[in-house]
Amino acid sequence: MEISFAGKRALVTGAGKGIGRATALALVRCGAEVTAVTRTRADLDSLVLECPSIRPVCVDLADWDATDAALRDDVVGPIDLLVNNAACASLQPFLEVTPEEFDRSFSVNVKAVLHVSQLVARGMRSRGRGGAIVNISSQASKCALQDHTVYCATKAALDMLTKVMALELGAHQIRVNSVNPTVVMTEMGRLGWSDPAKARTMTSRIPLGRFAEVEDVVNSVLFLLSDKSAMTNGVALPVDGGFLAC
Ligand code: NDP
């Protein structure tokens, strides 16, 4: 299946590392003009070195005002495709969850998605040519994972945010979907699953018997951004080797 984004402009958050970085590079390979947003300048520098056509934007998405200034329509230009990928994760047993961690995680994993999507979707609506948004959720939105109280709760909130966005933005031909991966061994994945014994407890519950690769996630994102999924709106697509099916 050939996917081309020639003539499209895409914005990817959390594009400095892991899944977001690979998504930004894949979008360029498919012909899109890409704006890469993240908060570590060195990651953006190395990304632009790797792919000079990428337009870097350095901002902490937890900062509402700074995000407003960095991503205004007249600053980043019109965007047709948005990937809300940036997120943070930390492990805390339920009884030890701190208010700081709760606020930090919700502000990046949920509030920033709402905010960036508002900024981008307002532009899409005013141009009247529709668009596509993909939110990177997780299997953790639908299945309780040990020590992942806050992360699971943010991703469950994100799934519902995705559905309401699909409902309200559909009238403007803006489709909104999520992908919900199992573990991917990025920096974030290594945080929770580097211990081989722990990793085995997870892979043993995945019918395909392995974690996802970054490319497994990226391919699903590209599909949901593309016209190949023109009638798909409001779904949470597991990329989990069957974990959530069992
Ligand atoms: P990484 O930690 O490897 O990369 C996350 C990226 O997001 C980094 O570039 C990071 O920048 C950026 N980011 C985080 N917080 C902010 C912020 N406040 N402002 C701007 N940028 C920010 O994560 P992954 O690639 O693994 O994860 C990508 C997405 O996939 C996330 O939504 C995650 O929840 C989801 N996911 C990941 C899974 C996994 O096992 N890896 C499984 C399921 C879902 P910096 O390094 O500077 O903080």
Ligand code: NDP
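Owing to the predicted nature of the structure, the values given are computational and were not obtained by experimental measurement. Residues that one form lacks are left out of the comparison. Positions refer to the first chain, counted from 1. We call the rigid core whatever largest set of C-alpha positions still superposes within 1.5 Å between the two forms. First, how it differs from the form predicted on its own.
- Annotation: Cα of Pro196 displaced by at least 2 Å between these two forms, core superposition.
- Regions where at least three consecutive shared residues each shift by 2 Å or more at the C-alpha between these two forms, after core superposition, reduce to one span, 185-196.
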Given for the second form:
Amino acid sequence: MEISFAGKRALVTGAGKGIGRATALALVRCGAEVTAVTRTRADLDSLVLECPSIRPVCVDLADWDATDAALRDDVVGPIDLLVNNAACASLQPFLEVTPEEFDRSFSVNVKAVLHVSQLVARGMRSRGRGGAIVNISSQASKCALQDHTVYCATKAALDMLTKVMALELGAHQIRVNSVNPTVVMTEMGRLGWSDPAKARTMTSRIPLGRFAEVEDVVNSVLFLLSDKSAMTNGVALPVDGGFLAC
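Given the form predicted in complex with the ligand above, I would also like to look at the protein as it appears in the form predicted on its own.
A lone chain is what you will see next.
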């Protein structure tokens, strides 16, 4: 199945590393003009070095006013495709969750998605050509995980945000879906799950018996952004090897 985004403009948040970086590069290969957003200048510089056609935007999405200034429609131009990938995760047992960590996680994982999506969707609506938005969620939105109190809560909130966005934006032909991966073998994923004993605690619960590769997630994102999924709206798509099916 061939997917082309020729003539489309895409914006990817959290594009400096991992899934976001791979998604930005994949969109370029599929013909899209890509704006890459992250808060780390060094990551943007290396991304542009790898792919000079990518337009970099350095901004901390937790800063509402700075995000407003950086991502307004008249600044980044018209956007047809949006991938909300930026997120943070800090593991704490339930009884040790701090208000600071709660606020930081919800600010990035939920509030920033709301804000960026508002900015982009207003432009999509005004142009009347529709568009597609994919939010990167997690299997943690649907299954309680030890020490993931706040992370699970943010991703559950993101899944419901996705559904309400799909409901309200659908009339403007703007589709909104989420991708919900298991552990993904990004650089950080390999570091965090390199211990075989620790890895088995999770892979033993995945029928396919392995973690996801970055390409598994990226391919799902590309499908949901494309016209191949023209009637898919408001879904949470597990990329988890069957973890949530058991």
